[in-house]
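Just one chain is shown here, as structure tokens, and it is the form predicted alone.
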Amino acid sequence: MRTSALQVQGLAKHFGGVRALDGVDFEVDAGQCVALIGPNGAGKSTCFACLAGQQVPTAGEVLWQGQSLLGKAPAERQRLGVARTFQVAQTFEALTVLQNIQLVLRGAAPLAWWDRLDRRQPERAMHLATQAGLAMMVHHTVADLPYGAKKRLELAMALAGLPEAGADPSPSLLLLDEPAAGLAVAERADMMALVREVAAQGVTVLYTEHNMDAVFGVADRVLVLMHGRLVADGAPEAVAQDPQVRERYLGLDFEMKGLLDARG
């Protein structure tokens, strides 16, 4: 039986007279994979920034496992099992793939000047790299990687800061801001298969996306934001048929046929 892990209640964010978020309410069940979509300027990135701690909401509440996240810095939220990625991959370009993961591993001792980074939990770091499809690139300098590999590395780094599956009872929430942005069709399919795999391991996933092949057939549920308000919330098939969503965002000729294969 699923339980609501993330609860967003009356979330609002105003920039002067602009209401980027205007009373948003939704819940995400534990282990669910939920997509947050909408046109440019709908408030998706602002919503993510409020959930992850980069911005302070004007009003509302954000509860993770029943505990308020408001007033907690991003580092505190990560200790509670909340991690995020960004639209443009955030990695350490001068380090190797493995070193990037080792640098942010949860539970690793603080790094002193005399320590060797590559000695920090190498087995755990290698497992995460392999899960992200980067096993053959672990010793490559990140600056030399193609962009798709950097996006997968950033996801591995976010997972590195969360409790290890099966080793820590603490639940985890992964916020992915456009995980498939800038990727070719085949790369998007690989990335979203990885996202599904992570959710299948019990991680609660909420992600934004503009590529509909990375939404329909991937997400368990779809939320639609427009002008800072939630206008639709339901199964992908139901949201795809919502008249308002079709008219104002997806297009009246939108068809889900061919997009459902991504779930596998």
Contents of the next structure:
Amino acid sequence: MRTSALQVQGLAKHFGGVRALDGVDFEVDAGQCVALIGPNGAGKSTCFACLAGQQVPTAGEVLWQGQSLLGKAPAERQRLGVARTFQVAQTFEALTVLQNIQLVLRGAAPLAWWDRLDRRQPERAMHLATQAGLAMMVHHTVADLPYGAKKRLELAMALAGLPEAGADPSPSLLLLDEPAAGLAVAERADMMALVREVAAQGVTVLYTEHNMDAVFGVADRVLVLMHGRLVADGAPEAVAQDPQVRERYLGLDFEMKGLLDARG
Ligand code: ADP
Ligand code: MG
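Can you give me the structure for the form predicted in complex with adenosine-5'-diphosphate (ADP), which would complement the form predicted alone we have just seen?
Every chain and every other molecule in the complex is listed next, the one we just looked at coming first.
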């Protein structure tokens, strides 16, 4: 029997009377690029927090490679190949781009106060920065970067914590909470091209997004969450035609035509 890389079963998270997640089931195959969409307050960030370990679900199960993630700290999940980014980019403003990546590199020796950060795997850090389109800015202080570059840096940092693609066959899951939030159209296209590139390297990607051009032309599959429940799950073309999704979320005049197409 084939087992999906990620299995989410009956996932629920209640905050007092608020059912942020109310019994969510889905599976994601290795290497798939899946968008989780839905209105504000639908439960997307809560879902990510339950997968990555910032929140403890009220009920349900999360299996990664057949192994339960629940009860494991975020760092432990990261060792198993599960990394995330946040809705508002979390970077170290006073450090350079390269130093931010070097700080979180997987496999580097634990950092001591006498260590030179600059000597930590500089080639691998440089490679990750280049992939994120930051090669020209590696020595810039993060506080001086445009927001789009900070968001790409955060993605590079999440990758830095994962097993090296290619060199190590262990599977990874990258959770991106609104990777294109706050980005201008051109920055958004760069970001989503990067997301596709990461998925093409075999990383399983699950992301949330409000900008429909970063969803329908990018994801292999779209999940729609409303009031803590999945109301649609399918190919972008199918979800875009779903009457309930059109009526309650996309708008009846929604068209995929004219949206950016980053899928190969
Ligand atoms: P989304 O990311 O889809 O906008 P969220 O997962 O952030 O949605 O929120 C889902 C619901 O859960 C909302 O009603 C929100 O107010 C509530 N919620 C989220 N986090 C908390 C929390 N830490 N405490 C109380 N309520 C929360
Ligand atoms: Mg959110």
